[in-house]
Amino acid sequence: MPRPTKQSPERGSARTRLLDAARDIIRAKGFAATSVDDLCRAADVTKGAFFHHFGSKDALGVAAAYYWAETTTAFFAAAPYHAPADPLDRILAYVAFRKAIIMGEIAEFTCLVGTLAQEVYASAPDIRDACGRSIFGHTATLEADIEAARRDRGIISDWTAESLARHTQAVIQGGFVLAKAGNDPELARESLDHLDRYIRHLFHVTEEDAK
């Protein structure tokens, strides 16, 4: 998912500031280690304001997942990878774009909902489900281009557009985990390079075709 745009506490409503704070702090510290005090301090709001907008920390987690989905949907809709006329070129441009936005500190480019889902999938099912809707909702935006590329190239196989779209997210999220484990963003970029090669292989793109 995209790099965050950090906002000063003076910008936006108290609710939006809390959601922005959750986006940044949870990616840096994890959900369990993020306290209501941390969020209020970063957003420059009182605890009373926090509980006015969110009945609990878990409610904040659910809202943060939906907020992430809303803001990242707009980000990806405006991204340049939609420009190529050929659907396979759009898929490969998407992979290249995901690699290009792996910049800065690890907490700045990793995925909020991926981070949350890994941590709370068993302990907070409402947050997990909200994260799933975000991840699978984004995955679905790739399916039309994948299916069009299959038709254009006469690809007949036992894999589907939906399964390949999900696989792209598995690679991206896995790359984020590797970057965290190795404290090295290059590990995430490497994963995207392999995803590019894999997609070209599925669509029988030769080195000559790629030139």
Given for the second form:
Number of protein chains: 2
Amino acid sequence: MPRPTKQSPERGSARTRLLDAARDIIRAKGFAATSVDDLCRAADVTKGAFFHHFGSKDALGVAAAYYWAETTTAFFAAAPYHAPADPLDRILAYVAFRKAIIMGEIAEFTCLVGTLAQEVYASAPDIRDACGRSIFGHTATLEADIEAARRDRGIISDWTAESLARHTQAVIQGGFVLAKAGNDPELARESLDHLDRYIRHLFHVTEEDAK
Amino acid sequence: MPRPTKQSPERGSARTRLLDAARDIIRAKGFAATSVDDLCRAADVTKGAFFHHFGSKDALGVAAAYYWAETTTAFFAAAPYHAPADPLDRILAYVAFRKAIIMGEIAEFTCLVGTLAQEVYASAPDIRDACGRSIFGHTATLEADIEAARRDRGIISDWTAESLARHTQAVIQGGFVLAKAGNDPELARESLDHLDRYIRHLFHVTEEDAK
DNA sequence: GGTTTAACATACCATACGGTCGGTATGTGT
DNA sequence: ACACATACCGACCGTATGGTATGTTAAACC
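Show the same protein again, this time as the form predicted together with a further copy of the same chain rather than the form predicted on its own.
Now the complete complex, all chains and molecules, led by this one.
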């Protein structure tokens, strides 16, 4: 039950502002390098407010992962790639959409929960699990289309819809890693072209089909 | 010029022991969460020794990335996947090899420079660049085989050898991210199966060829 | 209208951190 | 023999860190 604050009722509650700050700062600096004071400064709240809303820094990490899951779920649900009638077209539109939103600064298009999980998977299992739920919850949204496309075309395969959905995520996450290491967003886009080609192959899309 | 130490001449110099400790601890906890004292304790050296060999913690990060590049280069150069006469077979053997070495604890098979780059890319450009050199230096070792395989088979493609080599790395790195998020090494292996299938497709490997 | 409660704010604390500094032991070249 | 360099030791320092204790304000509930 958030309540409008006196100083900035329009900017959202302190809790939301802290989560927004966490999203931006952790993506840029990593979780351990982001201090509680950093977050309070960015969100323009005091430490008292921070520890009122979150029991610890780790608890904020968990909350940030859930917040990421919520906001990205809404973002992808509202995205235009669901429009095509053919499920395979929706899958390819998804890949194209993922490629299209790779722009601007690296910290702005990369994945919070991927970064976070990679960093804290061994030392903060609760944060890791929250990240896992966000990632695999997202892959699950692709499975229905993959399965439908497979049935539509009578594809007999040694791969499952779950597996291909996860692979899609792996390519995206791996592209982010390369983009960061090479300091070049194009490296992330490049792998999505290979993924697109791979998916067309799995569903036997030929040159003639493309027209 | 390392010199045998009094207390443990057989364990290698303090510098090497610190770099080994850095490899293991940073992969498990991340760079920022790894303190200089952690490293000194694990390497059984004092803080004086640490700052004698490395000007700062960041300098150790850079050195660790170079050390990783050196040791992995030697490791992959000595690996058996170079044996096949056909370059395409070497490429597929590489993918199979990468899959085979995914075993044991997650921190033992994942990539130091991938983790490191992802964490510090924005705040420590020198570490990031060292990681980039390690990753892209490794992808370069695949390019010759990819190019040779393409020429051998007269493949006309809209992808380059460099691009496919980088995509291979992206799939591996992305698999590591998923393995960490899901706390399951199988997630990393799974994507390598898709990569294998994709490469066979690019080089027109049919079921009959496989025999 | 009084009490409770959520939502902050402020001052403070113990510790852990990266880094420094003066010193010592052990070669090494002349 | 002596100067010099390298490798290392360990006490110390200033600061930043996560976290706490106490206080304040204002809306919500009875």
